[in-house]
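Let's start with one chain on its own, the form predicted alone, as structure tokens.
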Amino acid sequence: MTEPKTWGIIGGGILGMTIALRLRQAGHRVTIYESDNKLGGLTGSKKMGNLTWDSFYHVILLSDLNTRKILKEIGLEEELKWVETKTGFYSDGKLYSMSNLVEYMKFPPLNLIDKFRLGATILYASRVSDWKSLEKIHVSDWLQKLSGKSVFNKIWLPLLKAKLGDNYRNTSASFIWTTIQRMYAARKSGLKKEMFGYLPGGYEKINTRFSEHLQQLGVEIRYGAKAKQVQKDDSGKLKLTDASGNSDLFDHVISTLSAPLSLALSEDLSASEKEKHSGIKYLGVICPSILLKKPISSYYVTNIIDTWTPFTGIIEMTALIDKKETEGYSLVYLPKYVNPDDPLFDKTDEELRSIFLGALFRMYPHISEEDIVFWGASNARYVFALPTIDYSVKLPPIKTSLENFYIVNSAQIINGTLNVNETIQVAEQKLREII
């Protein structure tokens, strides 16, 4: 065992909490700096009228073993609920079910040959193991080669644009590969089929229990403490100062914030590593959540092929979770992934409401303003690091030129999609590299 040290963790999201947990279990003294009044970060929750649920949509898969391990440690795994859900596709103004092979074969937008090529592409991608080679190929080139131009233009291109915008032109094929790999993870682990899961109470309950567990172990949590600066002290330790001017000394400091926010913490980083961190391209998200008096569909996920809608897809959470969690209302998320400087971030809540609900009412004529019980938009400018060409090669190391200062964030996910399970895995892997 290494000699116990003092560690400052900047950011109390799932990544920061996991690092804090493992450090404390190893005997170190740990302090978390969290700018909010509770832990959770992107898994945080919000008030929706009289109820509280996740600000952004999350789901747990049977194959999410890292997440389930943490839930077991904090005493919540046995409470997980597992549900088999349905998937929908919206194309040419019509909604189709795509939840099994029979429905796939009936899918009107594709002819028989297109369906075969699409299925063959997905099957092939699920069996590819050399993900690094895919980092050297543009996703559009790879998909056109495998699926053909017809399938690419009808299916892949609209989905890529919905998720990435014009950034798809600079994104590598590993993006689609990681998505398909996650979909097939359960089958590869010996499970007969993938199930979607959730915890009653949502991530509000998970984050509350996680923070309680950390405090019971002796982790200090400082709420409302926004880290402002990390610098070397005369004593040789790192001086961490928050926005209120309060300072503490630590042997080691780990920032779990996004690359731009982590860079702003220290003026002592070298020009080359600043360039590497600045080279990470992020997508942000605008994610309205609405409560309705009635459901819009029976699908947990509705993929949208039409390009006129302002949202990336539709997540009907109550097609997964019990409506007891939402007081009988239907909970729907309308995520839109955009660049961090997108004008949507500057829109007022009323402007966003008009844009997003107008499109929803057009898609689902049986829904009107009278059905809306709650509306609220959550947003984050730095969410998803784009897997550009040679991403893993260009990625900066977690160790910085400021001795004992490390940057560990979700950009370190190099062969997986952004989700809680991968975030926990990165936290544990990178911490092992550090200590």
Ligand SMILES: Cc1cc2nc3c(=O)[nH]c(=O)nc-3n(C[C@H](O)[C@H](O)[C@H](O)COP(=O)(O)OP(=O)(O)OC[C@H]3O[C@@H](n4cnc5c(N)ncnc54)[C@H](O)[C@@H]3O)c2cc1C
The other form holds:
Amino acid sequence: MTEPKTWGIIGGGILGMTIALRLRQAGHRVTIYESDNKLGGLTGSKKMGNLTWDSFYHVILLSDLNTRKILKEIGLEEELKWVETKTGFYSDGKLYSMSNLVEYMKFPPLNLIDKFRLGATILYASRVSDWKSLEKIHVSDWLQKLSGKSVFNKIWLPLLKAKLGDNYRNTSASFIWTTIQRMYAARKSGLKKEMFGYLPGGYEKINTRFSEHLQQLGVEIRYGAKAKQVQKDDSGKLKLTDASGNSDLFDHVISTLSAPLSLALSEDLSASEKEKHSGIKYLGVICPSILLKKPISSYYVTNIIDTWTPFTGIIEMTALIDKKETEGYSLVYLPKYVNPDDPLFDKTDEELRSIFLGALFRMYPHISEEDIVFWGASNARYVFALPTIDYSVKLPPIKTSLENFYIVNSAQIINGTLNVNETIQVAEQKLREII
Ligand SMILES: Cc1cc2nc3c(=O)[nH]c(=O)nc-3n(C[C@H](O)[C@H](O)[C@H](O)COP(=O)(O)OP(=O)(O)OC[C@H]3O[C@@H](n4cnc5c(N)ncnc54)[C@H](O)[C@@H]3O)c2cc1C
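After the form predicted alone, can we look at the form predicted in complex with this ligand?
The next block holds the full complex; its first chain is the one shown before.
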């Protein structure tokens, strides 16, 4: 074991909690600074009428071994429920099921040759192991080469635009590769069926138990403590000051915040690392959740190919979770991924409601205003670091020029999609590098 030190961890999301857990288990003294009044960050939950569920939709895959390992450690893994889910596609004003090969073969928007090329692309992508070479190719070039112009224009381009907006032009092929890898992993186990998991009680239960576990181990958690500044103290230690002006000394400080927020913490970083952190391009998300009196479909995910809808896709959570969790209501998320400066962030809740629900009612004429029992949008500006060309080469190191101050955030996920499993992996891997 390394000699016990004092560590300040900024941010109590999954990344901060995992780092705190591992450091404490190694005998260090750990303090988490969390600006909110509970831990969890993006996995946090909100009240929807009388019930509480994740602010942003979350699912666990059978292949999420890091997530399952943590759940086991905090005594929750056995409560996981695994459910076979279905996927839908909305195209030309119609909803199609796309959950197995037979349905795929019937999918009208594509002819037989298109179907073969699309299938071959996905199979090929699932077998590529050299992700580094994909970082050098634009995703649109790669997909056009593999699938041809027709499939690219009918399927890939609308999907890329829905997920990335115009940013797809700067995104590397590793984006689609990692997405396909994750979806393939979900189907690997079992009979190539999509098995998704969730914990009854949602991430609210996971975060509560995780926080209790950390506290029982002796991790100090400071709620409502917004870290403001990290600087070198005369004693040689790092002084961490919060927004209320309280400060404490630590041997080491790790910021788990997104690049722009981490950069704002210290004036002592070099120009070149500031440039590298500022070079990371993020996408944000506007994510309304609604409770309805009846289901809108039987699909957990509905991918949207039509370009007029304001949302990127539809997640019908109650196609996965038991309706006992939601008082019998259907829980649906309407996520829209956008640039951090998108004007949608400035819209009022009422404006968003009218834009998003208007489109939902148009898509599903059997749903109307009287079916809605709850509406509420959750937003986050810096969520997902775009895998741009040569991403891993341009990424800043975790060690900063301010000695013993580290920046370890989800932008360090270089060959995976943003998810809890990868976030835990980054936390554990980067911590090993640090200590
Ligand atoms: C719409 C959406 C859907 C998702 N779906 C899935 C899914 O299905 N499955 C899956 O595995 N993953 C999913 N994810 C990804 C998952 O939520 C993230 O990978 C994970 O939560 C990232 O954790 P983090 O600790 O890196 O960041 P965060 O959760 O952002 O944590 C950062 C923390 O820092 C705190 N903070 C901010 N500023 C300060 C400050 N100055 N001082 C102190 N604290 C501060 C914040 O309050 C927050 O708690 C989804 C994410 C989104 C947005």
